[in-house]
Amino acid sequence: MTAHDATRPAPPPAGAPERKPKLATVSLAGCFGCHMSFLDIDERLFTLIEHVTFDRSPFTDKKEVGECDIGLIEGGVCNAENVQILREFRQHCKILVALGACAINGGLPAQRNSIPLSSLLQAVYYSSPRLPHGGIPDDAELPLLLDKVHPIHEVVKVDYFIPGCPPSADAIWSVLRDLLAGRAPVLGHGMLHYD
């Protein structure tokens, strides 16, 4: 038995119906562009809706994160707001997927951490033409940005990652086939991309 047979749903008791396995997804930091090429697994989208049920993702518009087997986390780490949810997702997730260069080493939102944030925010809110008073946001409901944009795993325990800018199709169905059918995915040569 491997570490990962731990994290697999159980089987339903005889005469029970089968309870499909439940997948979310989240973007924190980042384009979207690893959603946008999961969802060009296509045609595969049936058999994976045949398989799983959507818990909090762009298929269900849910806010908030379930019990869930598998939690795929797109982007990197920039504000309270994403810590929040990135801890979320770990405590209600078995299996926790970082998809693509921003959840893996912080991507471009990361390409800030080389200016402080302080003077960021001073170049953005008070040297901007187009904002003639200035004045850096200040209100309760806009996320506290963190001095740094982090990968994922900084933050917290990540089980699996696909790399790529963003990961090709074929390999987000590779790591969901593997993991759906209680195995360790392995990405070949052909699917890992380092962008």
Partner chain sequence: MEIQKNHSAYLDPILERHAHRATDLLQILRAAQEHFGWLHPEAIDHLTRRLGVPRAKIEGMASFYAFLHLQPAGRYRVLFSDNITDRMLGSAALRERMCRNLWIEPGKVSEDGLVSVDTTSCTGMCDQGPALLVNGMAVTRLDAQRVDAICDLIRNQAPLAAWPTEYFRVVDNIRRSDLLLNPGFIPGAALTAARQRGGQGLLHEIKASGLRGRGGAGFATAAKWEACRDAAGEAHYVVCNADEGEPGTFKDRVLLARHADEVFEGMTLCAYVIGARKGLLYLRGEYRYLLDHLDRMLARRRENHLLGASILGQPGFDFDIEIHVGAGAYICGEESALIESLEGKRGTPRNRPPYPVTHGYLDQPTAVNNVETFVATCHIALAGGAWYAGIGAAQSSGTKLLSVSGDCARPGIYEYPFGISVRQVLDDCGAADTQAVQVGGPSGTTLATHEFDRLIAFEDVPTAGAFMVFDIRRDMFEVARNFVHFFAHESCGFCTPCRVGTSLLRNLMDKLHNGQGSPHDFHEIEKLDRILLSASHCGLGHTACNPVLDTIAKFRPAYELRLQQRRFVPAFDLDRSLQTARQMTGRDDGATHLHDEGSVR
Second form
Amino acid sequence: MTAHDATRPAPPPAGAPERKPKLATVSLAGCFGCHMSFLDIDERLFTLIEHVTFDRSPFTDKKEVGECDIGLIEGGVCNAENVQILREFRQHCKILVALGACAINGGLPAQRNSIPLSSLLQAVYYSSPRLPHGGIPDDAELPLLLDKVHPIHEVVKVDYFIPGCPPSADAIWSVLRDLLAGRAPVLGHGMLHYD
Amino acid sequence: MEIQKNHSAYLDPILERHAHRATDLLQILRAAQEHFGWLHPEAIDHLTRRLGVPRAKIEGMASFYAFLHLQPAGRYRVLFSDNITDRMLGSAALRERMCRNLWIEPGKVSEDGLVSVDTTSCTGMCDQGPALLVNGMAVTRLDAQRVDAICDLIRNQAPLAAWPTEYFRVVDNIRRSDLLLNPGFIPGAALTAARQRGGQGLLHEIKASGLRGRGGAGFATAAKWEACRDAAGEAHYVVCNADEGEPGTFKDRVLLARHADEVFEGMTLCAYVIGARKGLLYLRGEYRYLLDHLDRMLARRRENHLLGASILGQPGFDFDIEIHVGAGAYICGEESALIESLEGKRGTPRNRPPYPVTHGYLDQPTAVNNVETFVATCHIALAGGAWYAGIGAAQSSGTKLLSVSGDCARPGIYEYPFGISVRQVLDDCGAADTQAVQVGGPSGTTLATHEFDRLIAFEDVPTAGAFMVFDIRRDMFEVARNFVHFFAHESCGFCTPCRVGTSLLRNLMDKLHNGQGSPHDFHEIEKLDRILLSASHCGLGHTACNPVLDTIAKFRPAYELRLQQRRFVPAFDLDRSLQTARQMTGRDDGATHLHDEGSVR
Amino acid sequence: MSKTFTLDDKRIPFEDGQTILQAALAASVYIPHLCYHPDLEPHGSCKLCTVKVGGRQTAACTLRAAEGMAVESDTGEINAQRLALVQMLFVEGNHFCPSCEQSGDCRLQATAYQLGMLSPHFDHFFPNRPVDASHPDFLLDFNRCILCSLCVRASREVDGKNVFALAGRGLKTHLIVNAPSGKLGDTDFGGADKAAHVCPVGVILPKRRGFAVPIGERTFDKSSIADYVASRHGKRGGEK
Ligand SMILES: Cc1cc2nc3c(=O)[nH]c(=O)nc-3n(C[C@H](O)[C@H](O)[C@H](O)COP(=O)(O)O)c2cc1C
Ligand code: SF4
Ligand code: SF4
Ligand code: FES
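Now the other one: the form predicted together with its partner chain, given that the block above is the form predicted alone.
Everything in the complex follows now, all chains and molecules, and the chain you saw is the first one.
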């Protein structure tokens, strides 16, 4: 199936609510690459907007997530704030989707996992030549780091996964279309990538 | 202790003794380690040169065995037996006491290199636990007083030979004897009887006896010997499996201590039938203390022409037995892993077919039998197959030794004709308020009260001999968790499902233990069980899920009581995962804590 | 008439001594596998090639084919189990595909694609496995080792060198290198070794050649592992 063989999502299944489904997205320990890829669905965004309302997302600048149908999470979980946001999403979203490699296995940020957090903080704030009067910031505004970076499925229940670094726009579109149509998403050959 | 620059001084005599055979590598490393308590890299250099075995192979092999050390492990290496029965007798508190007393952390060597304290899988002293091993020697009947005294001995650096012999006393605890345990066997008598019948005649008697292997699988002994005899090869071998690693089993220990003549004579009978000139007995490392006794028994049999050249004066009947000592690996009880270990390799189970009867030790036809199986063959040789077949149950002739331990007044060895009910055993051993019996060890079956009328027999509840009793005070979830830890620790790591699956299972059981389990985790446990059962390479992986499956089926509330109502609980402790960052930033405000949530979808 | 067995609904001819996997591949039928290589002794450890024969599961790479055998392989049940095994391999090591030079040419990854793996599912172990960059021409990134022992066998059986060995036990099993320093740079390992070319994942990597092939052009960008393996075996009688 190619991405363009149907620019419109199938009509919602019979008996499903008439209202427009709500979609929220967020980036935790990620690079926004998955969001950029999401934007790459290009003109299909218009179709999407016809069928969904965006709740919290970088596109709306809404800071709190409301009751939603679908939540897309980019990025792994590296600090306390990530956990809080992820929990809020889980609480408010009927369907939670892990978007991209970092959400799925921690990705690049998780490559710090083999180094103890204490050594990391030491190395960054005490032995860096650029920070001669180092000290670990203790600002209450800064979220605390977890010992390790975790994929989101180790913190909350995750319903679906879209792998890729980033997942292709086609893959994202295909999954969204399937979900909105009430189908279990399937990523065929060519759309399934871990890089 | 100064490490010698020149390792040849102590290594060369060891190498001589083993005729520079690379296949004896495990035995060579065991002996080499006795010098410093660990294997120095330069010692490995020397062995590499002399044996022509690559260093990576030696290191790869040594690191497989729990009792071999490639790093200093302390001049006193204390290992507490961690079977559930030891735990029920208070071993965990005693271990903590010893660590406190010696100012050391469990699993770490003290800074002065004097001592380390850790745990090991069941040491086979369940009837006289809690038990430990110190530098490989078993110490039994631990209590606070004994632990304190041991700490003093270690601090004063007293050599083991100067420790009270009482500490090392292992008693037999024979509670019920039948034909195997009854005294009166005359060494050589079975061989004499066999010689009158001839090899084929003896095989016929064993076939008629219906004898099935006592090591667990219950394979017909006569069929095995016959197939081995008929297999073509340059040489045939007899191997006695005395690895007895199944937690809760200690009957082979007693047979080796009391009835070694029958064990060796059974091996010699087998040699007579299959035409072997060499036998090997693989003694589990935990029973190292029996080695001198067994060597003396072998020497005596040689003197009496029951071993060596021309046995019983019959020209051409040459057979001798070598003892190989294991080094802490349960998997080496699996016959093909055992053979790998005998060949000086990592104890990884082979691909089968071919089976050991055609391609065993050094790729030659090999008959592997359990200690008890060999003992039984002596009595069949003496009194005939028909007599033996009349004892026991229809598909399980003869008697069975049970190693009874756990919550009962009289733990020890009970010999019964096959077909005895579980209830009868419980009555005899003085068990009260019993809620469960683990028959056959962790890889066996968990029986609940409604099953106590079931019978010990291949056709009902088969067992290699373990019989662990749990009364109503015990938490059967914790029993299963202990067993799962055992399997994760003992998985050889060869195949994916068992290597990874047993550790995943262990982590999930720990999660439930920590009160963090959810129904989701419970499903995961069931999923892992199915994979282990069907995809594993050998019996270890296949049976690793048994205790969990059985306790879920029969003690489900023990699991349910631990499950949170939430459908999902994180894989790790979120708040604890912030501890380092809290410490390093010196913060402790509300935003630095992550508490459990009430309910999450 | 050559002997045959059935694999799912196909008839597969075989010669005496051939394993189920060898016969299937020769007939261009794919059975997932990771620790098998046509030039090396079968090992039977990854269990990806698990099939059902007579209701019992067994490794297709080690079981000899026999006349009339009925083998089940491409079923929902068996593939679900294979998927779980691949997921176990992913969480056991550290597999960060986006930063791996082998991505696109990796058999673990391609097998996961084949089985439709969307996430590693299990909880990660995140082991600590430092890389070894001591060799002038090769890098060892142990994070990705799946312990298939292909390099061990290649070095021993083909190169006659024993550069690699497995060490440890259980989940602590790991790959070691034959040198007192434990470093590849101190061994006689070389680029002409068979062992330099058998790793199915991204552990044994030539230096200064990473990411040479653009995305879209790599082996498993162009075809699925099933098609790739089946075509190479079927045509050439041997995978290279
Ligand atoms: C994981 C595992 C551990 C085993 N441990 C032992 C053991 O300690 N002693 C033993 O006699 N058999 C053990 N066995 C069974 C042996 O593989 C083999 O069947 C037995 O030694 C054959 O002897 P038998 O026919 O006299 O029973 C074990 C099997 C497995 C799979
Ligand atoms: S099942 Fe376990 S013990 Fe057996 S071969 Fe596999 S990893 Fe080793
Ligand atoms: S380095 Fe590669 S070939 Fe060697 S065992 Fe690991 S995954 Fe297999
Ligand atoms: S390919 Fe058969 S077990 Fe790995």
